[in-house]
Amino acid sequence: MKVAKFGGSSVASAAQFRKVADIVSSDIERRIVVVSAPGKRYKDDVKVTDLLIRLAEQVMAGEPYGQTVEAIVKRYADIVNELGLEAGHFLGELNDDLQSKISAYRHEPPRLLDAMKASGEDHNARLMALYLQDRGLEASYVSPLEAGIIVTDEPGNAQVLPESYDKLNQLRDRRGVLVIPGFFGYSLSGHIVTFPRGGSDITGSIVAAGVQADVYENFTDVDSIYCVNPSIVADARKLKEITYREMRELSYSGFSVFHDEALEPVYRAGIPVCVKNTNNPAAPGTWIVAKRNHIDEPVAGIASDTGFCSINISKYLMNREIGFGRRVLQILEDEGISYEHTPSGIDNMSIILRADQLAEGKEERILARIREELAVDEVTVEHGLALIMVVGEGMEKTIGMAAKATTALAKANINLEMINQGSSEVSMMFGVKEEVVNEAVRALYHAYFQELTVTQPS
């Protein structure tokens, strides 16, 4: 059994619907299909999910929203008409459902936003099931509630509950192709609750783990995962395979293929993932697996992200002061701030975090508290930082990996603001100024993927 998830670009139009139907009908093992909401059809198009968010915002602001409803219905109507489907009832039900949800949650903004966002996937799954039936397949729509996707009641941040997996396993006994909407589940109290960013990937992973699929296929708009962002490095190398741990590290650090939470269910279930291209399904894609051969390629990929800052603290004999780090982090916790890395020395400590968390006076309050409560010698904030992660499970047993990076950056005349390596040695983090991050990524790519592999220890 295969679970196949199709992203927004894969279901954005009637032409894409036909490609999905061809893919599903070409392999009888593709028994469960998970779909996103229609994405962009062209560069300046608007995703259906963005239209639905706009609709929710207009309702919450008390603004007219009729035109937005019409735009949403038209997106589906275009697909219906171009496919030649007799589905007038579907479009009527779509309009009625939107109006019903608006009436039900008008005065509960978080619930309204979740209900609106989820409807994009929900109606697209219904439409996909109708089209597969029209193509002669035995297919049926299965709602997340019917499937058994039960989640925590945190609007916009759903987490699947363990009892979901037993219920999902019963889907194995259903006949035909089952089409399930991604992105949301139901709380125990019966509310629609959406997953975080990349939520349809999370649904696909949960369903694959629940039905104990042999393979989880994730269809997108690229032939494979690249070892670096191809918009930064032209002709970037395609990956044949990558491990779960490597993919998670890269996703967390800026890779857009997967949300970093999406792999957790299939990772724990030991189900291999194959990332494939809806527009070129014959391409082998990239396999995400538990283990791979690291001998020839110790580095799996390079990811980068911007928008970071560093709180830099100095105090003589800091290392002798018991509880110093805990008290610093307590100040951040009091302000509701999470951090990414904490590189430190005997007399200094840096805390790397997302800069947007320091808005609304938080930066001033944090610095004042650190000065007053910890009696530090100096505390400053450095803005405009970018983080680059070099990821690979083979780095631990390969000599000279850090030296290779620092040498490459030095040759490119790029100043390193910081460097940090986790104890697992799966990744190395480099901090540089945002204005040179792409140049730094290209230098590291050249060092790790275009030069000869460094000598292995005997």
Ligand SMILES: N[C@@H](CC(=O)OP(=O)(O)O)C(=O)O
Contents of the next structure:
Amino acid sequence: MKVAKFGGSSVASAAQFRKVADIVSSDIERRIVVVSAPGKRYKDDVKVTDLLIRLAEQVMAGEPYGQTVEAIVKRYADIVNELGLEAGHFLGELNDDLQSKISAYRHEPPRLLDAMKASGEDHNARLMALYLQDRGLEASYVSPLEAGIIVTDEPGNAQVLPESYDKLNQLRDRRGVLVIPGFFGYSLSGHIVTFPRGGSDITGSIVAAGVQADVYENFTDVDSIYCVNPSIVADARKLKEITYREMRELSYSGFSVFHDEALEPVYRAGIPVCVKNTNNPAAPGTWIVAKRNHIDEPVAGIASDTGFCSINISKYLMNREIGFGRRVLQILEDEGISYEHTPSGIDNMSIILRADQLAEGKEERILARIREELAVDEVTVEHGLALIMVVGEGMEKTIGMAAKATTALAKANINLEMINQGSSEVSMMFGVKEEVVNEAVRALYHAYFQELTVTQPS
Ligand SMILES: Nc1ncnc2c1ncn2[C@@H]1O[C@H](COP(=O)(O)OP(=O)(O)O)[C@@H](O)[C@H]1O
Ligand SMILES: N[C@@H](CC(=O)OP(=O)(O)O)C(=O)O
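If the structure you just shared is the form predicted on its own, then what does the corresponding form predicted in complex with the named molecule look like?
Below, the chain from earlier opens the complete complex, with every other chain and molecule after it.
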């Protein structure tokens, strides 16, 4: 049995719906289909999820929102009309559902936002089931509640609860193709709760693990996962295979093609993932697996992301002060902040974190507490940082990996703000200024993938 998830770009229009139906009908093993909300049809288009977020924000701000509702309904109406579906009731129900959720939750902003966001995938799954039926397939819509996707009650940040898996397993006994909306589940108290953005990948993975699928197919708009983001390096190398742990690091660090939190359920269940192109299903795609058959080259991929900052602390004899690091991290914990890396020296410590967490006066509060409670010599915040992750199972056993990177960056005249090597067996982290990050990624791509391979130890 296969679980096939189709991302927003794969279900953005009637033409895309036709491709999905062709793919589903071409393999009887594709028994469970998970869909996102309609995504972008062209570069500057707006995803339905973003329209729904705008709608929730307008309601919360007491602004008029009628035009946004119309724009949302029109996205689905275009698909219905172009497919020639007799589905007049569908559009009426969509409109009624949005209005009734607005009335029910207008005084509970986090619930309203989640209910709006979830409705994008929910109605798309209903529409996909109708279309598959119209194409002569035995297909039915299954809500996450009926399927058994039970999650924590953290709006916008749900995590699956373990009891979901046994319930999901019962889907194996159902007939026909089941269409499940991605991106949300239900809390134990019966509320709709969404996963983080891009979270339909997570639904697909949970369902695949629950039904013990043979494969989790993740259909998107590229032929494969490339060793660098294709928008940074055109014609980058395609990856045939990548391991769960390589993909976890790369997706966490910027390979947005597959959500990093989507790996855990399939990894634990030992289910391979195949990332494929809805627009070119004949292409073999990329397999995410436990162990790669071929590790010809030490580096599998290079990912990058912006929006980081570094809190830099120095204090003479920091090394002698037992509990110093713990007390710094406690201050961050008190403010509900998570951090990425903590490189340190004898008298220095840096904490790298996502800069958007320092809003609403948190930066000033944290710096004041570090100064007062830890009597440091200096504490500053450096903004505008980008992190680059070089990832590969073969790196640990290969000599000269860091040297290759630093030489390449020096040749490209790029200043390295920091390096973190050693805490993970499969990755090295480099920090650079945001404005040079793409140039740095291209320099590293050239060094690791276009120059001669580095020497292997004998
Ligand atoms: N290393 C990579 N390999 C392939 N695609 C990548 C990579 N890094 C980023 N991407 C981007 O991910 C996009 C697909 O992910 P996403 O937009 O979430 O698709 P979907 O609409 O299917 O959910 C690609 O179009 C590409 O721009
Ligand atoms: N529609 C949601 C969830 C999702 O996974 O979408 P996509 O498959 O388009 O990344 C979002 O935009 O976040």
